[in-house]
Partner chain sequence: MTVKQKTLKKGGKLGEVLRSREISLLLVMVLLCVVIQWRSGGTFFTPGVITQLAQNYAYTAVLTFGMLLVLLIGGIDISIASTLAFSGMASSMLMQHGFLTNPFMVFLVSTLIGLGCGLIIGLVIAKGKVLPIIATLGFQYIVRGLTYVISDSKWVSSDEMLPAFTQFSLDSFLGIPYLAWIFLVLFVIVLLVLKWTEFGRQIYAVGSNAEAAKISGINIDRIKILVYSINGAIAGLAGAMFTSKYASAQSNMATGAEMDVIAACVIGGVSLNGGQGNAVGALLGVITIAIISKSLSLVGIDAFWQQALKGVIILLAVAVNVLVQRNNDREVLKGREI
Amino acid sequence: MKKLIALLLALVMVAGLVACGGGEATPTTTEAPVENVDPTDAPEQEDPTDAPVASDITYAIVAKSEGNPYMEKMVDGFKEACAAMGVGCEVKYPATATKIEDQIAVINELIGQNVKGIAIAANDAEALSATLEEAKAEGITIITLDSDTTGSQMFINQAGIKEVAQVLVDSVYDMAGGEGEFAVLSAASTATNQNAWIAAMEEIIDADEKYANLNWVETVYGDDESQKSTDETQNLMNKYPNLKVICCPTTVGVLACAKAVQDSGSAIKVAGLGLPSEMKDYVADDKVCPYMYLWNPIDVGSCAAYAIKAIADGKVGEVGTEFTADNGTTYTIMEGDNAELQIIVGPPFAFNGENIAEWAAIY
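How would this chain look by itself, in the form predicted alone?
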């Protein structure tokens, strides 16, 4: 009897264990032995507090055209500054460089994206103003760089208009030997910076007897397109057999012009504004372009991004005051022409046969 009771108790215990498990009993298995692991070899777990926090602030830059090497360097500077400040960056290009409607469309798109600031290299001095006013009404800070337009709160001026015009006029005078015919190959006919430099060149020449023997025969426009600039250069060479100098206040134009003149074997000299990396094979005393000028477009782009933040933070005061950007650079606030205010990044810098290789490695 005792054995029977013990057997019944054992059966009851097994049934109770199965019931608690919610199903049939699972057979026991033998697991493979776990190797000893050095904890220092384990992958490091990311601390959530160290993960980058996505900023809800985005700045945008609108260039004149895509593929323009000068514009791309300016965009690089803007992007680097945005990254340093921890804000998002949007880069936009109009479908065409010459249709102002395309820049307007890009700005409208950015307004819809709720960006906090827009830096634009304007393709027209007036036509963007209404669209920019709409952007400002939405709380967007508006900066212009490279070329200005009305409606901008601040223009980031690569160099003073008169300073640029003076070095261009003096380049023509020097390369022409003080007399003779010269022409200007510009960018688009609506480009505000080129137009301002050309107007200032005319004023300088008219005001000083030193330049009385220079004969400005024509101004043509290559629309900052390489092929069109080449075509306009060839037209000038054919039309004016006594032409001595072609002055190009545009990086796209000066490169196309220098190549076209060199390929033709002409004695014409090329003056203007160019990127060292593109012009290194054309700049020297014995080459088509004895020297040229420019500034650092990377600095222009970065200054624009820092200026957007400075305006948004209320750091920008009246004309004559200064503000220090997040990168430690101090800028002086000046009265604007089209924009309300402006900053002049620096004076034009001369590139010649002695320094062109050094600077070509930089930009």
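Moving on from the form predicted alone, kindly provide the form predicted in complex with its partner chain as a structure.
We keep it simple here and write out only the one chain, dropping partners and molecules.
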């Protein structure tokens, strides 16, 4: 009896492995039609695992995690750009966003697959560098997007810290009518991006007399959880009856905050960075959030793919010079913080009552 059960279990495991193998193979085949546009460009592959890819060049993108619509849009942009350039595209997700070993494992896998370039949304600012050095030694171009890490050749910055902080401060100033109390609802108290923007907002407000009548009452942290963000928003409203604006530089926070403010019927306005598809019900002149900002993740993804090509083609020069990528856009090369170089995709994009419906359909 026990032997029978053991045998059955073993069979189930084998079946599971086969099913998993099948699952992994599917994405590459679904990518295939995009690259097969040019039938003349389909030479025989030495490596049978790369068989469905038409071009012998493949670029890969490593996302932060699965289950994040923002990441998905970035991946989409990357895929489109790869298709436009006629190179293959491989999309990888680490098993978790919290354990850096998972991203390392994925990168090692990609080195084995002989890809020519990797774009990574790094889950750690340091821990990937050794693995990335190995990849570079194999002749793979390494860039980072969304979140930077050491060991990357270029960081595709979605928006400069100062530019983001400036639009946030200006929206607070505008929505408060030039004076009065405002608060900030951030993500986790340890979130790198949010803390950098908040620090830059402080600098901007201190530096300009124009903002002297704005009273920044408190910064609270919603940890990017609906429940905690709602609690914090309600606490702010209870604590500061004269509060005019809450500024949320986080997509989860701004959604929970807008919902909580709208439900309360308060006259407080919400400013911040939000996903159009999620915020559709809250953005309009007469609603809780007159307008908000975000960069375009599709552009970030596609910019990353073009940047890999530009580096591989030797177009990228010294800090301070410019280069024009294959998409026709000219970027200024700047010194990176963790990566060697960085470029900024563009200024944050404003979503208001007029364009929100159109963008909500996209992401």
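Positions refer to the first chain, counted from 1. Please read all numbers here as calculations on a predicted model, not as lab measurements.
When one rigid part swings against the other between these two forms, the hinge lies at Gly346 among Asp76, Ile198, Asp206, Gly346. Here the chain acts as two rigid units, and between these two forms the smaller unit rotates by 25°.
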